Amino acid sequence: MKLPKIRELLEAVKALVVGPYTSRFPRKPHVPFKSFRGQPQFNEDFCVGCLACEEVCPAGAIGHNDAVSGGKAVRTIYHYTDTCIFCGECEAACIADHKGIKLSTEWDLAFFDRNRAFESIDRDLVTCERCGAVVAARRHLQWITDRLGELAFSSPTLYQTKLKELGLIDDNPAAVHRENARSDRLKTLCAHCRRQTTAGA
C-alpha cells in the first residue's frame, strides 16, 4: 500500500481545519461568481418590448402574444425558463443598451410546478386608427423619437407618438376615415395603411 504523499495530508489537514472547499448548500444559500450566467430576467424600467430578444432567441424561449380588445392594446413578453439555455443572446441583442432583460445570477430553477417556469411583461400597444392593426409597443416608438431627435417629425406615427408623450394631443384615436383622405396621412398608420394614403393623396 502507498504512503500518502505531503501534499496530500496538507490537504486533509486543511480540510478538517479551514473546511470543505464546496459551499455548505443548502445549509447556506449558494452565492454564485458575478458572470455566472443564470436566468435572464426582464427589466421593467428598460423593456421597449421591441422584441429582438424574441428574435435572437436560438432556444426558442422567449415568445409574445399582442392582445387588442375594448380600445386597449397589450404585448405580453413571455421567457420560458424551463427551455431557456442561458446563452446571453437575449441580453446582446437588447437595444436599450442591452438592460431591457439581463441574465441574473438566480440559478436554483427547480420547480415542482411547471406553471412557474416562466416570467412575462406588458407593454402597452399604438395601433393604426383605420385598420386596428398593431404598429409597435408605445415605448418602443418613444425609444426611437428619442434616438432619433428632430428627425422623428418626419414621420406623422413618431410625430404623433412624440405629442402624445408631451401630453400635447389626445391619446384617443381620431374616427375612421372610410376614404383615403390628407388627414389620414397626419395619423398613426400602420406601414399598408401608410402606403395607401400616400398614394392616394
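We call the rigid core the largest set of C-alpha positions that still match within 1.5 Å between the two forms. Positions refer to the first chain, counted from 1. Remember, predicted model here, so these are calculated numbers, not experimental data. What changes on going to the form predicted together with the partner chain:
- A displacement of 2 angstroms or greater separates the C-alpha positions of Pro26 between the two forms, with the rigid core held in common.
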The other form holds:
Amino acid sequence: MKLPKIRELLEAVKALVVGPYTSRFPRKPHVPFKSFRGQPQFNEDFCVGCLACEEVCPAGAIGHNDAVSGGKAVRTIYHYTDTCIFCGECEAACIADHKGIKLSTEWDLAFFDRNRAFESIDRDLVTCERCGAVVAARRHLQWITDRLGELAFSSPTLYQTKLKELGLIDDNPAAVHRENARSDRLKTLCAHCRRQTTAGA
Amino acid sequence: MGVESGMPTCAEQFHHNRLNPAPKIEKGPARLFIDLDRCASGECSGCRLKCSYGSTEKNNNGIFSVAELATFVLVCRKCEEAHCVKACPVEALERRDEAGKVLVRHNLRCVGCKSCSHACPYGTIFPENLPFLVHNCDFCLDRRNKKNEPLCIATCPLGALRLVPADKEPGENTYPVGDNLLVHSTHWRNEKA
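With the form predicted alone already on screen, would you show the form predicted together with the partner chain?
Now the full complex is given, and it begins with the chain already shown.
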C-alpha cells in the first residue's frame, strides 16, 4: 500500500478525543442493548399459566407440576435455565400479549449448582367440581372470559370463575354432591364432565 | 385412495378441502372404526395405546388426529358465533362455511394453549386432543398386511378401535368421515336425556 493508512490514523486521533468504543467492563457493569436476547424470564403480572410455552419449547426447557392438596390446587411452571437455548419461541407463543415469559437482557448467567438452574412461577388452578381433575389455571379462565365477553355466560366454568374473582359468589357448597343430573351442569367442570353432563351420557 | 391423490391422512384431506363430505359405502380398503362414545365415556383415563407411526412422544399418537377430526365433524354443535374461534389468541381455529361448517384447527398456527377447549360451553374439545405437535394418522394403509398392525387396534384397552370392511353398512349412530374413517358417536340431537 502506497498511501499511509489514513483511516486508521483518523481513528487513532478520534480515540484520543472520544475515548475507546469498548466499555470498561470488569470495573463497570456491562449494560446490554435493549434488543439483546438474554435469558427468558416469567412475568408474575402477566403469565396466565396456560402452558403454551411448554408446548412450543423445542428444547423441553419448560415443565410444570400440578399439586392438588387439601382443596387447593397450584400449578408450578418451571423454566430450566441450563436446558434453555434462548430461542424465544415461548415469548412468541405467549398468549398474554407475549409478556408472560419474555427474553430479558440478563447475560451474566454463570452458576455452580446445576440443580438450582431453574426459575419457577406459581399459578392457582381451578379443579372440576365433579371429578376433581384440573381444569385450567384461574388466570387463564379469567383471560378467556374477558376475551369472550358476554359469550362467556354460556359456560358456568367461565362465568363462575369470573364472578368469584369479582367477589360476587362464594364456593358452591353443593359441589361435593355428585348428582349426575341437571344441577351438575351449573358446576365448574372439566371438558370431559362438561360433555358427559350436557349430553346426558 | 392412492398416492396420486396426496397423503391419505384425514387432516391432510381436510385442510386441502379434499375430505369427502358424502363418503359412499362401497369398495375400498377397510375403514378404521373408532367408538368416540367409549373414548368420552369416562372409563378411559387417558389414551395409552401404541401407534405404529413410531412416535417417541408420550401421550401423542396418531389417534388424536383422528379423534380431533371426528369430534369436529360429529360432536361439535357448530355454533353460529363460535366460542372456541373467538377465544383462540392466534386465529388458528376456523369455521369453514362450506362442507358442513366444520371446524378446522390450523396446527401450524396453534400454540397449544387449550383456550378453545376451556371456552367451549359443551365440552366438545378435549384439551388432550389438541397437541402442539400433530402426528397425523394415515390409517396404516400400507402396513395392514403385516402382523399386529395397526398397533392401536391391538393396544387400545377399551377396544374402541377396529377395522371394518368398506362395503359393510354402518350401524346405528355410526357415520363415515372421509374415505377411511368410520365413527360411532351418539349425536347430541338424538339424546333423550
